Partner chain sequence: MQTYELFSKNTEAFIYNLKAAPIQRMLDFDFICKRSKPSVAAVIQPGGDGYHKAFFGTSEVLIPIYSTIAKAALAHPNADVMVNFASFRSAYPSSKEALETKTIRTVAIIAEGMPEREVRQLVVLAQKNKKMIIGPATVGGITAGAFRIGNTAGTIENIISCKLYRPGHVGFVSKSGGLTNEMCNVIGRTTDGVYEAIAIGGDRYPGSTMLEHMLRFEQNPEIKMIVGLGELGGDEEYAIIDAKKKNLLKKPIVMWVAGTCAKMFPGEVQFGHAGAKTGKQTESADAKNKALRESGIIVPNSFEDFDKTIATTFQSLNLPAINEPEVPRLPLDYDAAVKKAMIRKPTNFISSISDDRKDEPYYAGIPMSKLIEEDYSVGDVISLLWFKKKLPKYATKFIETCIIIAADHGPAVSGAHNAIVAARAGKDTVSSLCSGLLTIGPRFGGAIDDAARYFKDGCDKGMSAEQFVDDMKKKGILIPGIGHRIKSAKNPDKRVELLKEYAKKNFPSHKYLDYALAVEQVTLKKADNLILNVDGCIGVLFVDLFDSCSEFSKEEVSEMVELGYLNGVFVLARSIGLMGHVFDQKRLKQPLYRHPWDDILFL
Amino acid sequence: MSRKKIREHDAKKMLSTNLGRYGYADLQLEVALADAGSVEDNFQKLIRENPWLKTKKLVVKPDQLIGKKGKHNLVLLNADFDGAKKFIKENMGKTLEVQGISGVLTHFIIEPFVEHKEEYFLAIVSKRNEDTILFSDKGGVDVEEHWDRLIQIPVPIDANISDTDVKNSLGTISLPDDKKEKLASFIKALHKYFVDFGCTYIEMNPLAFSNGGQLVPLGLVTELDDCAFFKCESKWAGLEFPEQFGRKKYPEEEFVAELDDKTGASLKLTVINPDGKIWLLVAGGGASVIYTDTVVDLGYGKELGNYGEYSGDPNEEETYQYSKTVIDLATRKNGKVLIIGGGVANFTNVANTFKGIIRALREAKAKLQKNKMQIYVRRGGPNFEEGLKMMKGLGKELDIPMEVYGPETHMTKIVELAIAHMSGV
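Would you share the structure of the sequence above as one chain, the form predicted on its own?
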């Protein structure tokens, strides 16, 4: 499962537009997004599309997947429109270091300032066998200091939130009965939305009752399950999946993303350390997590060059293009081991995908030899015997050290072998 964060502006618009269909019609959020283009247009487009900007007190903050904005003085409260403009113009394009990461401010969310008294924390986390609802009556910037007040409400995967007694589960918090009823109704609708919209994580911190009695998520983080795109495409229409603050995509990542967009298979690549000595060419999303976690668990996370996977039965050409990209990255500097791994495929033709990998390895022969690259192969699934035989022959043909294993060898074993080899190089 690949989790993708979205902008707070998009998360609030999507939630406000859709929560009513799940039994809670009282959430009405007004949000606007200012980017570099907005500044150049002197904010006229923003005003035309959001006339409330001229009549309400406002909150302004960056909208770039930055955590702890309040603690970094990145939130402007109770401002008029002129103050909001000034704040955005002064900060737009500014280079900022947040939690050791340097990046440029390019997007700001603007929303009405909400008068309130108490602040709460609400989250839903997707786990293997359940969704867990988390609630605390002490939210805000210091929420971590009050984890002892956190209430956990498990919702098993095969359960219906309508059958969960959320109100009584909130029994320890001090709220009038009408507000507790409204909060329980909100949580139930939110969980239905969470499931239907392919969410893996939602966090509202703070969540507050306005002085008018309406529940308002003042801060909202939303992560979506990339694997749910096939069923949520129409619901996610127009969503942007921005990079983490301070991180720009490598050209190779953009190339693989373009390949992924054009195929029914799945091709994913994230460059972690371009100078890394351990590179992964892994089939399957679950297998990619196992291989990556094993590298980290063995203490070599800093040497990991990439994270990614090819799955969904890509054809030979798609596998070739993907493999060529990973191998090129691995052989530029200090690549020492290449792990061509995977679990036991259910329907992916191992022999066919290996043909694409073999083409890429043949083309990279000189670079592989120059880097003294050691290759470890482990695979199972349809036609795996043929695929492994082809790999063994290739190692001899190219005069490249290559160890080949089938499903009788545990996936993590070849990671241990690769690291042992690397440590001795």
Given for the second form:
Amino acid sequence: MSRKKIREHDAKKMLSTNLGRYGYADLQLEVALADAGSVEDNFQKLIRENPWLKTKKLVVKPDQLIGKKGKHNLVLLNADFDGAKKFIKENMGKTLEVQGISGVLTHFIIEPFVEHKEEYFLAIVSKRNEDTILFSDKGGVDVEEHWDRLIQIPVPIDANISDTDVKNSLGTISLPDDKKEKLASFIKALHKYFVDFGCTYIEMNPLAFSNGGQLVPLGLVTELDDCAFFKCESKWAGLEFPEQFGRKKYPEEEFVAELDDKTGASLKLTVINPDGKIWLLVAGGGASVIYTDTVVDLGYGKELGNYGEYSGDPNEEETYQYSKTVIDLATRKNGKVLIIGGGVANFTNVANTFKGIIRALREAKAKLQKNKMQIYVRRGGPNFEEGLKMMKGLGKELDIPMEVYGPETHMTKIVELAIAHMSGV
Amino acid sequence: MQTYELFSKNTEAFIYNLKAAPIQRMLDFDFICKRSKPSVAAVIQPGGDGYHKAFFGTSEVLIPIYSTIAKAALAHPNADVMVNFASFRSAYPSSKEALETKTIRTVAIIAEGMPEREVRQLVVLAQKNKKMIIGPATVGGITAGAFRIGNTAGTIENIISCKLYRPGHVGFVSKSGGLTNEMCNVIGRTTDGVYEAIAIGGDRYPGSTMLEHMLRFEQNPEIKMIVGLGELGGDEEYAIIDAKKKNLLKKPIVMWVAGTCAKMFPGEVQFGHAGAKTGKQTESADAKNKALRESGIIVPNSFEDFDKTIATTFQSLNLPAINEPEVPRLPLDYDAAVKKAMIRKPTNFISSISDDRKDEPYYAGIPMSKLIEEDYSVGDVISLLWFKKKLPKYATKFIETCIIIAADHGPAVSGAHNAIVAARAGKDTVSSLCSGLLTIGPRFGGAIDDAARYFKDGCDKGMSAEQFVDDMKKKGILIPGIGHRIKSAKNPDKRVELLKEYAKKNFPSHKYLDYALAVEQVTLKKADNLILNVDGCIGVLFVDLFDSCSEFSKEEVSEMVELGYLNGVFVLARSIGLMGHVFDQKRLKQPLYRHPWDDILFL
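Which structure goes with the form predicted in complex with the partner chain, now that we have seen the form predicted on its own?
In what comes next, the whole complex appears, and the chain from above leads the way.
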């Protein structure tokens, strides 16, 4: 959904292969990607496909959308291939913690080491009415300390970069004229690529002239608009969007993700705290965020077990499978309240989706009783009267404490009630 | 209409892409708002034309369909709104064209998942042409008592309970379409109701911003207070704060930014909306709520207090009560009434042989997959669809044998002849086939039923063969199934031989065949060609089959013989041959046939 970052390896490969057709032919990047398979076959395939690995001095770093690599001692500079192999073997599968999130290292990008002097910063940012090209002649790790040196070149959304005098805009930076010319033509081509390839953000830091006089992006971040997939499918050929670093999924989350893939409806589950007391079974993308907010705003964020939502009129079976998963998690440890919430539905048949939830609740009777779970329901929309009536009946049938409300009650009132009850327990 | 107004009671709209449900919902809303004219002027459907039928109250109206926006705009210069239901793939060109059409002022884009750049291009185009975009990725919006975009505000029951059929004094704007519904409910309960509710859509770059709508609300004297629901991500809310600081927004604004829970999640979280993702600290919901509060906008402590905050703010306005209009009762749709068991009606048709309402077709209760997996034959299918029985193997094999035997009898017989003549006249397959089939009757191929009937009757009554022949003679009826133009006792019909042989070998009993053969012995005494012919043989053997396979009661057997099942066997079989002749003639490119004069006796 929407903006997605891609691996630096893929970004460099895609840029290097395609920049030529936008009028800049001098970018030829050599780049390879090592994964667990590379270690297994002792890098045989990698060498076959990238013979330069054996002859050049190399740079190796993890390629998993981790920021600030240099600060984690994870960049190997100016090594030979044996050194690179050793580095990758040592680090592959290692757990790393970045800003409180720990993840496993699985991919490394390998490139030739480029001798250079000055380091620049170049980025293209999307804004509502324009793309903004940002350039600084003080790039590298400390770019933010020289933010005042940033040159901004706006390209209005309905303008063509060819009509923009990029070279003149680079104005005050101290570069010989031929290099400035080269940089300007690189930027123009890059912007055309940016537009054509559905990019929303490109950052080159650092960007440098090699000692041979070639412009080389040493670090490259590329973010794509995945809604442009249908237009860019052939251009992005084979591109994959890696998972966010360090987010290991619970089996229940994976199960719900699979359910979600199979249906036209939307089913989402994120486990926040398996030991939490408050569990959410909420309909609607917007409403689910607000229910979650309310738990947090009332000061009980640390007791929140999950975030999740079902919407888009899932059928009874899908709702059952989803509810079963949430209820199972909720009753496994300390779950004390279950919030079956939702706004006033547009067209989702409330009675039908409730049938699925009721089936799951009925099956979990013993577990719910064991946890002394209290259930709070609030919902409106088509057939809500019937749905609420069924819920009330179920509470009696299962002998589980349940409070049921309709659209006349404020949407998040049940969160307040649940928390009041829970604090008393 | 004022520039700050988008919709009025007279607004007419185009619907791009024929979507029957939202059109009906718009017209239902029009009806309960007592609009004089429906709000949908026309449908634009690429490649389509004609009319779409919809209800306006109890009566039906025809909504014209045009193939292009240009044609629709030419015919309906008063329509200034286009509700675009094109998919995310094609929403761009159609929206662009609408924004470039002089008479269209507002375009609502429903599609979710449009590329950012396409939307940004539309935004710039709209700014240039002074047009309004609502969406994409939205349900749209609603102006109470005046105009509704597509599905906004859900069911008619919800619209009535939120009093959206008449204007209140609150302007509402949010990103989320789903929550617009809930917020209409909240505003309906805590104030005198919504004047207008707009959902700008959850994309990062919505076609119009929350601020643009708030500024319209500010200018509109009918709107006395503004409610906003923002969310984390993006910087929309800061534009509102800026406007507030510049004193461009003077009316009371109650606003909440959803997504305060994001801080509980590790790393970046993408919630339901494309735009709901925080990067910078200032894009967080907490930061936005704080900044809004500091600028003088009324911000509750949590969503939980939102309704109370709206209520208090509204009460402080001290507005006079609204004179509540009477709401016309919307007739219930037939389907909805049936679902609620409120009405019933007798059916006009019955079917007992097949059912296609489930996920696969059923023949006499047996699902298609079983037919295929268990290798059912054509004979089985005929038994199921004609006799509603699963018959034993020898019986279905017999049915198939009859079909093979009766499939064709050369080009000279009357049916084939007619089919050939029709085919040569350039008629299509179905017409040529029918031309052949229409010759089937008492003299050609249609004797099977009658033969079965008479032989069964004679045999059941215990008449001797001689009595039977005499009886028929007295009645002046030629015995159906007896006699052949060419074949005779000395030159027997091979087809009849094969059938007799099969029955004698496989049938539990064949008393009707035996009876017919006894009759044949009597008729042969009169002439050599008065043999039991193929029609007669098939006829009596079917009676034997029904009688002896123990699947049918006596009454059922009589009924089947009466209903004309057996001629059906001939019609089915011969269709194969007739079509063969038709294809043959077409393949051979045979010209129109004209019968020669010298073959006709002119009197």
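Positions refer to the first chain, counted from 1. On a predicted model such as this, the values are computed, not experimentally measured, just so you know. The term rigid core refers to the most C-alpha atoms you can superpose between the two forms while keeping them within 1.5 Å.
The two forms, fitted on the rigid core, differ between these two forms by less than 2 Å at the CA of residue 216. Core-aligned CA deviation for residue 188 between these two forms: less than 2 Å.
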